[in-house]
Amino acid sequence: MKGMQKTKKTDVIVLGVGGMGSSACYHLAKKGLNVLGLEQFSIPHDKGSSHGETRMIRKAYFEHPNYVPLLRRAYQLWDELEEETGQKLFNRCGMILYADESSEVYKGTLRSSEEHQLPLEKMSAAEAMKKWPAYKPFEHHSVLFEPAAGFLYSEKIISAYVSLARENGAVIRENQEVVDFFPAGEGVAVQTKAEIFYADKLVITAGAWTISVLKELNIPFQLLRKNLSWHTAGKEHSAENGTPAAFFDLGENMFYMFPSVNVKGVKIGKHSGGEPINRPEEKQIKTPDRSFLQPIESFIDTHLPHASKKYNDFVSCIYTNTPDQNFLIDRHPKHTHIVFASGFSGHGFKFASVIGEILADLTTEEESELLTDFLRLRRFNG
């Protein structure tokens, strides 16, 4: 440690502050604690996973019921945040899902609804063109519209955290590249490539970068790069015009989008598959390849008849994904003063808000009422 500058210690550290990152440390600092954010890129940043201007929200959560406690609070929380701020962070656009019934996806969002008593309605393939035509699904689709659901604005969102959570007394600090954390009396110590920081507490939240930062706990993490395309698109995919998101379950390939918010058109993204990666510095593509491109290409000639083919804007991002797919959220099994959240396989941002205080309860108390075994870590443990 020779030569390295050692800071006044503090009560808690947040390591990355990205989507989960930043939300933690506004709900730590509103706690009145001393927060220090560190962040190794800028924020925000477009070298993870919540860049890309928006993010898709829904209650009727296909990928499991559990989920629909933590999406209602989160809800709540994101309505609070646009309160707090005076900023539009969430467009309740709606969502369309378009898929088969015997689908995974059409039954497992049927089941939230039901269970939770959410409002979906039902539609047929006519129907839903009829109202949306934006989109083209095939004849034999079913359509279920989810009223309350639409997207957020996930980079705006990022910032707005960290100006609260600066308005509250926390200290984030961009570009500080960590190298190591160690146990240091009863709390934990933090080093950069300059500095050692000290705090009683650490909260890890580092997206892709989990992966070295906890490797000791050999979680089975996958990292999968994704890639997004905005297009050229007439006025009926406008947000102001109504138009809501949208899921096509094709089968073997899943496509999201979203209405046009800007000049660069709709945006969309194939939610299926990826490319594996071992690292996320080996996420960045500048340039889409054809691999990417004809897949697009050909959802858009098939069912989004006001869309360009010719892309205006492209970018990459990952997905850490878990073997179920469900977020790892918990203790450290060795380090009880440690508490981190990742692999949120592709589907986190929407809950950012309550994923925030749910980290700033486990750092504080106890346990939180909202987090249940299906996303803590001994599920991979037997």
Ligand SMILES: Cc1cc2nc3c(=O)[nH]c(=O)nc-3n(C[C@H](O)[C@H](O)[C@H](O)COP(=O)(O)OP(=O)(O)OC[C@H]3O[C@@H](n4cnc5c(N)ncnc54)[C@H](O)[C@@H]3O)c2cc1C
Contents of the next structure:
Amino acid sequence: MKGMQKTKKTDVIVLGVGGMGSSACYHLAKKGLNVLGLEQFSIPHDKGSSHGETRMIRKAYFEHPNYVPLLRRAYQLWDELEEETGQKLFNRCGMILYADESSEVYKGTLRSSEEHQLPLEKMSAAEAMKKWPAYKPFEHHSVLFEPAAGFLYSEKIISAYVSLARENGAVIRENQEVVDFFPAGEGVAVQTKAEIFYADKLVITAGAWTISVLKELNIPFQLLRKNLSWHTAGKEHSAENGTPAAFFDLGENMFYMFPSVNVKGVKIGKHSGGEPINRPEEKQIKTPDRSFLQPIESFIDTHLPHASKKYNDFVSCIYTNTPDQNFLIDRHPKHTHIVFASGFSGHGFKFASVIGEILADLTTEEESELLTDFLRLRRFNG
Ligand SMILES: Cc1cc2nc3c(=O)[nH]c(=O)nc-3n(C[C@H](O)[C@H](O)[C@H](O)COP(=O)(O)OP(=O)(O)OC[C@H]3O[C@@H](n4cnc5c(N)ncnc54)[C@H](O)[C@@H]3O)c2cc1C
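Now that the form predicted alone has been shown, please provide the structure of the form predicted together with the ligand.
Below is the whole assembly, all chains and molecules, this chain first.
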């Protein structure tokens, strides 16, 4: 530790200020704690999992009905965030699911809707095409429309949370890579390349970097490189005209797309598949290869008659998958004053508002009533 600058102890350090960390900083600062957020890059940035402008949000959750109570709280908190900032951060355009009735996505969506009385509109492929000509399903597709769904402006949200956290007294430092942390007395010491910081509590929200930051937990996270591309599209795709987001379950492949919010056009991603990578740094690719473009082009050819196959923007991004693709949120098994949240498995952003609240509760209380066993560490190690 020779030559290291020591700083005054704070109540809580948040390691990683992306989607989840920015929300945690906000909720902790709002509770009146002295918060220090440490982010290795600028805020927001395009090297992790929260960039690319937008993220989908829906409540009739095909992944598992257990997520619905969390989503109800997430929705309340998104409304509050919009009210507090005066910014439009959530476009409530709805989402259309096109799938066969035998698909797990279709059945799971109906199951969540029935268990939690969530409104869904069922219609035929022909009816849906008449209503939303941007999307051309197969004739045999069944269609579910969820009016409460839509999309969030993810990067604007991170900036909004950071601004509000700062207004509530948080200190958030960019370009500060944490290289180590260790117990120190009753609290924790957190080391960057140049400084060492002390706090009573530590919240780890390191996204894909959790694989190294919390190596000792031995969670077999799988990192997947995922790509997003934007394509020029007609007015049929315009968010301004109220076009909903869409998800196509085509069996082997699943695609999702967002209505156009700017000149870049419709944003398309492939939920299935992805390239395994060992470290987050491997995700940086600036131009897509044919193995990504070919399925997107063929999808557009068949299902998006008003969009161009030629892409005009592209980003790559990371899914941090757990073995069961459910999130991982808990207290550190050896150090109870450290809590963490990771493993969002490609579907976490819509929950960022409530995850920040859960992490703040775990920091200040024994428990969070919103955190149930299916998201905790013990499911992996008994
Ligand atoms: C292509 C794509 C599409 C997606 N679509 C959706 C969707 O439609 N809906 C949805 O709900 N979810 C979606 N997701 C998932 C969602 O975006 C992620 O689950 C969520 O953004 C993860 O947030 P995070 O805070 O865990 O990670 P990040 O936002 O990546 O934040 C982690 C932060 O920790 C920082 N950090 C790490 N290590 C250190 C260190 N040592 N020192 C300092 N800082 C550090 C990183 O720099 C980073 O800023 C998608 C993901 C991708 C990749």
